[in-house]
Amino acid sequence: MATQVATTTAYADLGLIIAGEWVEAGDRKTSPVINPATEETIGQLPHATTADLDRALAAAERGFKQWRAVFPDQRGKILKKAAELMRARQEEIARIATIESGKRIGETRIETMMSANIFEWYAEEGRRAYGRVLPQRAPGTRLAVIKEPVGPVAAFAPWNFPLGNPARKIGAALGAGCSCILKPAEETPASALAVARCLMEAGLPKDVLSIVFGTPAEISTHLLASPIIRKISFTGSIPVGKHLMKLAAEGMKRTTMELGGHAPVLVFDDVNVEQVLDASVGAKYRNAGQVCVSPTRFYVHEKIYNEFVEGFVARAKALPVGDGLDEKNQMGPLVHARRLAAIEGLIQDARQCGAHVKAGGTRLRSPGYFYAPTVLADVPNKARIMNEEPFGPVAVINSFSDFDSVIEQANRLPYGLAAFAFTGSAHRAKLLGEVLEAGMVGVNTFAISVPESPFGGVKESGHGSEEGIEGLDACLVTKFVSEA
């Protein structure tokens, strides 16, 4: 059963960031903040006009030419001091992210951390963006390759990390040398002003970072028609990052796609079953599965099969679930409504394609958008869910019988954002890590994100990397200079 706590009260001002100045709502535009464990409205969300883009555009054109001739030592102190005002406000930031994203307090707290810790990496690789002096071929030339950053940035971050996700796409920018207009998700607004909020205090100049909200589309297609923004970040789905690859080609802008994936899990007969529960278990129901690399299809060995699912539905059965605030609760609520239909919808069909249902399936009756943790097994390859991003709590098991028809079914759908392997063998590790069609393997762990890592996949789910050296460089041009 799900449980609440009281969980309206000190939630957050919102508003919009525009040139440094903080923007009330006025006569704008508004949406309603829903609190995803009670329902509850919590603030009104004001929405960008047309003149606010306009503005944010000029002052991106301005905060470029003045951030990118500030020595790299210089910007990297301002995002240490960034990162050092996040970890003091931790408990405070990480609250609000929880009230209006859902997902449980030792979650965002780990994820306050992980976000000061990017501003920190880049803080400092922005300081080796090198180039290189390539071999004289006449005496007294030089010939030199030089990286510079690429411009205005223009970045779509989704709800599912409120403050990790602006954290990368800001942090690379500004760690590059770019100014940044982020429109950050509606339904988790305050995480990303918190995140803003410690950059200006830090002494970020005005003109250098704008915080917009409103109709993604309407925001998306103004900011990409201007000739200002240089670059695209988006994470999110397969359709909209394809749109909004479309918009960037009229200006031959370049684009970053995080585009969600399917991750498969192999499980071999060689593993410690109960470790590889404990592991998979925590995994699949982080942020109530909402999570990008979340592990989803599960193919254990039929050797252990029966063991691994059983193990796994009384751990399913037995996970504390409620507001996030609570800390005995282990997973909290869906982000909205549409997302428990969505999660609806996927079971009904698996159930109607022959799945077994063997643990939640079902909505828990409470206030909030909460849905029972999720087991499928025995689930063909017609139902929607073998096919389907869930992004939710559901974990789907099938069994396999040998290496070459496993490694076909992990690789047989167009996303390839993350997958798993389990296995007691040092020799299949390494051929695991070279078959799996995924930007990120973890072989033996599930752990596959780390600031100085490039985070970012193949095939439909996307191109480019954020975080790590690759993230930096998405955000620098490369010239070539020859002096005689």
Second form
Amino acid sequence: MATQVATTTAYADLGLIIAGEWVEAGDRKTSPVINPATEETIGQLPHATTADLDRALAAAERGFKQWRAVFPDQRGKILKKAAELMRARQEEIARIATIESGKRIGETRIETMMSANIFEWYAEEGRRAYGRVLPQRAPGTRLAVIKEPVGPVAAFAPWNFPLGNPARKIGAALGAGCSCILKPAEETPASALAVARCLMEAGLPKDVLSIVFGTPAEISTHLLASPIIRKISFTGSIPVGKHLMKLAAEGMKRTTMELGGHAPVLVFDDVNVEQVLDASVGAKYRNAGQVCVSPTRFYVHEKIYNEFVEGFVARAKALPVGDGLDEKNQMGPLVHARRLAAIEGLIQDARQCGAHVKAGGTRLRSPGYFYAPTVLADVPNKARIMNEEPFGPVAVINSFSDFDSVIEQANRLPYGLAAFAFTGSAHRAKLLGEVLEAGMVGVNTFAISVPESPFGGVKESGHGSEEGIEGLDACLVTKFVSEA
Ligand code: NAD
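Next block, the form predicted in complex with nicotinamide-adenine-dinucleotide (NAD), ref. the form predicted alone:
Below is the entire complex, every chain and molecule, led by the chain shown above.
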């Protein structure tokens, strides 16, 4: 039950940042921010008015002119300083992210450092936005290909990585010389504001970054309709991604779309089962499964299937679940009541389709949006959970007998973000990297994201990459200059 309002010192002040200025709620509409571990209202989030959005757009236009003229080396210094501030504030920032997202504190500490690393990566990579000079076809000519920042970026970040998602989107834009208007998730506003504060204090010119909140569809419609915005970066669900692409098409704006997945995990019979189980359970219940690259469909060779299921179930049942601020808990709540209802619906449908619920399958204590770490075995393809991104603490484990049929199962969905496989065979490992249809493949590992590597999907999981040299390139346009 949502009841009392905690003091702001226990959480964080909420506001908008427009043209570098902190904007209080005043008489703006507000919406409550809820701690998902307690269901307490912890703050009131102001919604940007149309006039606020227009001020942010005007600032982005001015900020772009100013920021693109700053030499990349100098831009990098500001990004690096922001990274230093984030590291120095790790504990404070991680605590805010845990309170509003529910993610356990150990994970938000790592996410703070990861976000600092992302800023550092773009600080460096911005200096390498190289063009090229082409061989002449006539004397006295110069044929040059140069890279330029695309223009003001409108970015939309979800709640599941409340620090990492904003850092990826802002880092790419700023590293390339673009200004940015970010709409973080309304569930996790203070995390994004904490990231933005580090940039402001590091010396980012005021007009370069604005942070706005409100009704997502209203904000995206307004920003995308403006000719000032030249690029959209969105992380979220496939239907919303498709909708935003249609809006972007009207103005022929560039898009980067990271739209989630339904990652298969292939476990062959030549692995150390205990080691794979330890890695799998840790990866599955990270952020209560609300991770776009979460391992969701386990396909385990029939020879080790029973052993694998039993080991998974024992580990899932032993997992301490509770408030993410308590260090002993290994899994926190789901982010909001909608997610809880969605998971309940998927489990009920799987049961009706004949799946075996081996662990969990129920809500846990209330208050708090807690759902038990769940294991489903022998789930038929007709079940919704075999076709829809679960985005919750549910592992589906099915068996397979031969290579070709398991690859067919792994690739059968329109998703293509991440895929994983575990095998002791070097030959098979190489083959798996080639045949799995995904933007990122982890072979004998669940670690598939570092600032240097491109992060993004294929098929309906989206297009374009964040991070890596591709992440910077996504905010650059190519110009050919021919001189005679
Ligand atoms: P949702 O679709 O309501 O929201 C998902 C995100 O999209 C939120 O950040 C929201 O603010 C944003 N959004 C929604 N409509 C928008 C619009 N018209 N314009 C701009 N932004 C918009 O769903 P939810 O209940 O919060 O999350 C459920 C689903 O979202 C999950 O099942 C998952 O598929 C997807 N999701 C994916 C990721 C990811 O990392 N790819 C992250 C979070 C959520």
